[in-house]
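This document starts with one chain, in the form predicted alone, laid out as structure tokens.
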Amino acid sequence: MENNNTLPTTLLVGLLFAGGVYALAVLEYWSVAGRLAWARPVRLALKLLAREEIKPRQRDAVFYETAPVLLLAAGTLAAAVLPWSASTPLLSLATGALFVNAAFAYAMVALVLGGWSSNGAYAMIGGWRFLGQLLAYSMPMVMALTATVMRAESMVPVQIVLSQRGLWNIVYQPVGFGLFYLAALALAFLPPFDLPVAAGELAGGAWADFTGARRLVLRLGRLSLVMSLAVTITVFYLGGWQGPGLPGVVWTLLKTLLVAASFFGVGHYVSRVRYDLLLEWSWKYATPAALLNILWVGILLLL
């Protein structure tokens, strides 16, 4: 493990990530309301902080307090190994791709804990729905990442970016990109895979019994998760920092925001998908397609 955690690098990555999360909050509202409101995230944060904290009487206190922090951790841990340029990963792990996947797994723990600890029917159903989605998206996501690692012959994210010098993975393995993109939507419980927190059906689902500052941390956690997933797609499929003219970090930021905007755009135009249908489609079509993608990349590497 190589530690690149110098103060300027930490500050740069922190500022880029925080600025990106703020921009995502603006983009998410734009996808719903059709207009950009740059001050709205600040107003909403202040409103949640000032709101009265209402806690379920029979909650599990430890897990109830832990769930929002875990979701925030899931959204930010991956950022430590994802490079914005050749010199900006805070940690250069030999198992970086595996670490990214493991960091995202905490989102499942956070949603299930949040739903279960509230001791409420809506919240508990929302948590179990997310667990059902996990069974659907996890295998295609892992196998899609495996194919990018095969091409780079390394799990280090910087090496995966460098392996795309001549041709980005979105072209080299489009099936893997499509599978990872859909899995990312399900992992971030964004529409059309937002049944775990469906406001109209479950009154907020796994988030139903969180208010005030805890609700704010959950929202920050979800936006951080979306941001990390968008950076992951940029690094693993869109050539990372590579691009003409502009500095590498600018290219990474532009690609990341474009991916995140597409996430919100898809949710605006596509109808919500039931988690049981998602599970059925995953095992019937997505998992076999992910296996064929690995076979395809293997054949290309042997030619």
Second form
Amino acid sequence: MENNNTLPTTLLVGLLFAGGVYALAVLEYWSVAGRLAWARPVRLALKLLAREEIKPRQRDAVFYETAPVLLLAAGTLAAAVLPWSASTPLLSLATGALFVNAAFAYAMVALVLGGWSSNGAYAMIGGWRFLGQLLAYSMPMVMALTATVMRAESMVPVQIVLSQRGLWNIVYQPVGFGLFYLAALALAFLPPFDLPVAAGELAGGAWADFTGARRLVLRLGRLSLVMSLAVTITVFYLGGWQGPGLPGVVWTLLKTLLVAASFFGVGHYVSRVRYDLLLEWSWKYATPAALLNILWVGILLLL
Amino acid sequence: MVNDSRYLLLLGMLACTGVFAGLLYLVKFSLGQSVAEPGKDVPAESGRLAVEPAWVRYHVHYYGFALLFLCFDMEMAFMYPWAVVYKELGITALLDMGVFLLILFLGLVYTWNQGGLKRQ
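If the structure you just shared is the form predicted alone, then what does the corresponding form predicted in complex with the partner chain look like?
Everything in the complex follows now, all chains and molecules, and the chain you saw is the first one.
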């Protein structure tokens, strides 16, 4: 296993990630307003910094400060393991696929902490709702990843990309891809599953009482979460850096941005899903489907 | 024990995230403070100032799902190493894990049958 955490690689991955997050901010606005406003992320950041910052009284100060940073960390940590090309995993862990899951799990902790700490009923219910959502999306997501590990015979992301040389996993295990895609939407609380933080539901839910710079960090954290998830889908299901002509890094970036654009597009056309229905559907249909997907991949591998 | 320095990278990333957020807060701090006024710092609760903290007991209805989740999550801990060696072991691995999953799946079916998966 090689690690390329040299300075140029680190800078390259950091720049690609940051640029991707910026592009995602533009794309998200495009999905809502229908036009590409390139300067809007900057304007929004400046606006959040300039606004008066009000912290709720009697808040749980430690959790209130931890939650935004933890969400940002959850979004970025997974990026260290995910390769943009054959030579750019910052950290080639033998447990890579598992680590990606573990990193994403902290998003739930961050949201529950954020909802709890502001000492408002709406915010707290928002946090609990996201916990309920985790119980729904987590199992299909983890099981879908297991099936990709089965094919690659390794948890190292680079090996998983290499295992898709002949046929991408999206074709090899379409059910797993579908489950992972939906679970990713739920994990990043993107529109069909944005009940925990939707502005129209609980006065803003888990985020209701964050203003100013902390709100900015939360927004950045969510975008980096979406970015990491899009890279994860590219690496695990869309053949990673593989593609004709262009260099690998460019292919990864293109696929990632396409996946992210499709995330936002889906949210634009589907109505919001209640978390209790999501729980019910997930355990009745998604979890059995994930088990069948494992069986399907198992049989294909033995043939 | 060989490659422990790799994890320094993760620690470094965590530290960078913290420092980045801290810098943003510093910029925010330098731009001026909010004026303390009564009623301004009420949490979003339709303008009503709650008498007691919000941390009183709320019923979380999905605890049944949480129990199911725990048992399936434990199973996943076994599944990752199994998935790595799956192809090597062949049909034996498929049958072994199949029996294990079937037992768990029967639990899910039982919960379903008892109405545990209904929305509440």
